[in-house]
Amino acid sequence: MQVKAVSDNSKFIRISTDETDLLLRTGSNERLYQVYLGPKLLQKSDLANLPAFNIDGKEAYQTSGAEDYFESALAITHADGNMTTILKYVSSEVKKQDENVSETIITLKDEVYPITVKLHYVTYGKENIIKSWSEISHSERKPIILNRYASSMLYFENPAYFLTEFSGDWAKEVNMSTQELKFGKKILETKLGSRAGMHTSPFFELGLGQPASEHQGDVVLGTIGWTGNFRFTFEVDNVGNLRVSSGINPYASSYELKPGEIFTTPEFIFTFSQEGTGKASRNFHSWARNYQLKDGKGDRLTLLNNWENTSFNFNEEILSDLMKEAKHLGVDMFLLDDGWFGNKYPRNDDHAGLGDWEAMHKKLPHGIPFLVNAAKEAGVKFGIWIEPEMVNPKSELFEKHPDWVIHQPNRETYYFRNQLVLDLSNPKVQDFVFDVVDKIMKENPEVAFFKWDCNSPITNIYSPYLKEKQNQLYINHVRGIYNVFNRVKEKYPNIPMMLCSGGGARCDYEALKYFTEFWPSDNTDPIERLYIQWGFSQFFPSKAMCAHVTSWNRNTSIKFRTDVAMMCKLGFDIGLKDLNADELAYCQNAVANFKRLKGTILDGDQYRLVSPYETNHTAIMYVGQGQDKAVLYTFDINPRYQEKLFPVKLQGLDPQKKYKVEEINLMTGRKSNLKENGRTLSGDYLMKVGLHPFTSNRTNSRIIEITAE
């Protein structure tokens, strides 16, 4: 919505969801400033009372080289060597995509140099999500250099600011930590290239006035849609204002922009909530299912994977037996993991074979078609693991095309996990990577699922293809990945795909346009997963997160491991022969319960009730559409001796409805000792008084089905 100019002839641009206003206004100098970001203003007449002129330097897309001395969104070296850019407002337009979605496009130009920047803002009204990105172009006589090119710049004016970041490493992803931001800069960034999120996840939470809290307070949740190096800069200035700049990390990535070329930055996606992170997360979950996640409204396949069971050691007979186990378990699909390919250099460990995507004759003499048919005969679907962006030096591909690989021509090579990264800036390499999927599908059109892995960051940073333009490798490589993803999606739009990167090192919303789900972590210890899934759930719906029951942490029961996995998209990676009769019967019953309730679990509103970071217990619930069905998960992690156990107050129910409370997923022969089991209670009671599911037992779990009567 564009608001008419007020008496000082400045221009207002109002970018709104149902709950949030982002208001921009031109100053007396014709430059564009942010004048408000917060809860939606109810009276249009109040807009005229907002500040009219240059608002403490809060320029909507701050440039460098002029009078502002803090972090800029845009830094350009012009063709004549000048490093100053000043952007002035030219025009704005609104394109309404439907009743819920609108795009505002604002055009800014420099009066001295022929530079144009278009700011894009897409609003999702009901979901309370705003996406923003920029387009940069010019008509100078020679190329210009982009030294900094943010997607978004936002400003905040509060007494205090608290940043929650998500950091970690392999098998210890998304550790949440909070700190107060004081004067100066705090930067969250990655320089890893392909496995970009290995140490720093591409999202953050910002508490305004107080630390971000689950159920109350003003918070902003933000994330970047970029499967490569990203950077968030948080800068508190000399008067206590905070500016947040988000985008591609310009590290080693000054970009030569040719005349007429358009440089499009990634999407920065954010939501503002006055009801804490829980409400903000539900905004993201709903938006992702409705608009961003591939097949966000569709079904998901339960599965049995072979990796934890067999590792690289399998053959046709072993896999055929596992497919029968998958059917016996009740899951939808059997997923074949790493180790099925390579002949000259067989893939019997992680030292060889990557790049040679032909079935290994010794293990699979009849190839993938035999496995697809064997799965069909067993009554399940067949999925397969690939890692097509990578290569082992011990491979036929590397022997034939060393020029397709990112590596230094004049230095000793460093290997991460015994492999190197293919140069996706090269169109021939893009064709090769696409053909990995295309050849499998052409030969086996009934393949039902791909697990797409990416286990190495970029090392030995040099592109034989780009030659003298090495500074564009990080950007062009990611663009090449998207080109491949898009080609796969266009040709095979209905094939479900899991995004994996040595665990959860790829988890951004641009990649998830092409993938139905992602793998949060290789760590499947259920205790660790409670924290990992809690962290990822801040931004991603359960439908997008895969969780498998494995043999990690055998000290926990099969029930505890399965109950944890049932909070997300359920899978198994365990041999049924390792289970006794009661455990197998339990797992079969759990699969049946998950399938019966997955409409609520995968598509319902999530409420994080009790944090594992704050107590020795945790609880999460999902409430289905219409508030007729809910599923509550509670876990006792490591209770202290005789500690006081508090009730869990539910959320999201209809206070006027009556609900039957029933504990499910019980082991064979066990009866529930839940105090309220079998009782019918009002939604009002359940939300104000609550249930008593916690116990003093270590690694104890409950799943409670709540049904409106």
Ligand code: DGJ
Given for the second form:
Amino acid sequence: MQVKAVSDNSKFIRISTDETDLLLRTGSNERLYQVYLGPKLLQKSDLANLPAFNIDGKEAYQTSGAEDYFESALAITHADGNMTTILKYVSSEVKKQDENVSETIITLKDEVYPITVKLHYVTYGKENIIKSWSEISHSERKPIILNRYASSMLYFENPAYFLTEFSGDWAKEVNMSTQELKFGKKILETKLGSRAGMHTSPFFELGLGQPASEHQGDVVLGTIGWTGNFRFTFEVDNVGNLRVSSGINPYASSYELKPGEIFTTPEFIFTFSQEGTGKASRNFHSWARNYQLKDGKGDRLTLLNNWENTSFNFNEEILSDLMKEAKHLGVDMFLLDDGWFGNKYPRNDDHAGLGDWEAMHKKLPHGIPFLVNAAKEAGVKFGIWIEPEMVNPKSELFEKHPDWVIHQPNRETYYFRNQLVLDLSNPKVQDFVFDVVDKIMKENPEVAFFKWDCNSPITNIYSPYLKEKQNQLYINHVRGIYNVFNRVKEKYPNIPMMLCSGGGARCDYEALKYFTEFWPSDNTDPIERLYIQWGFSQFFPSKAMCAHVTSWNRNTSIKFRTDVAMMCKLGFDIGLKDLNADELAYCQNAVANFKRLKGTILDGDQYRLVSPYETNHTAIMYVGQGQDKAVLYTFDINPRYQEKLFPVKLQGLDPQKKYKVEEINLMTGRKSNLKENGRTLSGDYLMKVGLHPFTSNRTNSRIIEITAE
Ligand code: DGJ
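Given the form predicted on its own, state the structure of the form predicted in complex with the named molecule.
Shown next: the complete complex, the earlier chain at its head.
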């Protein structure tokens, strides 16, 4: 690698949180380079000593066609067919939003072609989070083609790099696996279009020097806010540097950008932690609650859902009884799932009716108003399921508007779950989807919640609306979805909404601006959920993650199933008639405990203490604001015969405070056999010596309340 010194009048741009510095510097060639990314530098005078590279360096927004031989952030075909772009620094400005948040905007231009790129970096000081995206525009005579358009490019220089990815499928989301990155590329991407995260989730962890671990080591956690095709490219180059470029997946999406049009990339959001993934996750959790999630600081509703219980088979009487059960259980709301609509093509299974959002006369002769009223009489709120971006070919919507549907005009149609995706690049379709929500709300202003599902990837890539501009489909479709989400949020800012995609295939932080929570998986087997919730918790706070008690894995006790669900936003999806008197009493008590402790569980700091990936047990705790209350969850998954049971050392407590230790959520008549139950112990003791909650019994669980005296 050739390295040249920079001129003295180089420009430094410092992008900092309370704990992290990202430093950019112009070279003597006026191009912009990353010279540092890591823990915050304490001495300002040290900045000038940082190296700067002009050639083969770490260009902040690497362009294509010049002298760099590795992955670029931006690749343009200019109007005259030329494929090179070289960006030079022009200016930068800082906009302080408040004490904690500020935005740096850097303008770069090509001297030969009239291309402008603005790099945006928003820093969240306390939360130690940086968001970055770019805006690309031009004033060439004719449209240019964007072949690649990353949101961000970051560089690392470490002896080794380890990538943790989150992959899976329906009902087995976010399996964490780690591999070392060697020379060449590793790509994490999706091409599924709408149910985009079904096989790979839009986030990653990077261990610098060693594999990412929970309590120590340098790690970077990154995620992209894009509810469609995304791509992360990790490339180790000839000198052992790693570059990470993140953005929309350019697959089948070379974008035609008109003169004067601004192409805005999605937000790439990341944090750097020197204390492992535990700290990095807490950064994400508090940032999400403070800034990103819809109603991030607000309350959440406990609920009873009917999907696992009744599936499509219900009527007014069955639902009215369930609403009474919801009340009896003590939850806030009844949530009606799939199967309530369609008349010409009734939705009695997943083959028909999607798109026809009229209540089904046969099941619900008095429509939604009856249900809203029945819920009111029962004393709970009423929420409803929709999947408004989709259509079954067996529907009146498809009969009327086949041109609103993404499908091939001249090839056999391929169906996923017997359905097709509506063409959200078409403004008329956007209106239709918005109207699904708007009509329900106008007719039933007391509807208190929506579960918004999305069960199919885009399967037959052709938009009748875009005609010869098919290469805009994947991008314009997602923009159309955001247009609808935005209209819904503007008109109904206070309505909580659950983001769902056949389980957890949609969970990016752009969509979560419009949703209060998401559904991590249809798999509610509590053992599987321990892993799934562990995986999603790397990026999302418990407040955003719905967890329901169901009949999946009946071999586990109702206590075990409920204790697992109580780590996130608690709900039930089970008939109370399936429970005996003791089990019902236990559940009622659990709901009351959850409501009493949700300030700590949903808004506290999470500490993942013992990993289910590494041991036969797992333990997680939450510590509330002020360190006066904590809740510890411990689970024995599959202990071995005469296995040594280690104590669990707590974290996040005040060492000086004294805490009362009390096991809760016990079955009626059961006394706690926790060794330390009822004792008062110092935070110091609890964090250094710990408790002994683990047992040799399979699928045993405990919830332990820890209260400062
Ligand atoms: C998939 C969701 O993940 C389920 O919870 C349920 O709502 C079904 N769709 C309904 O079709």
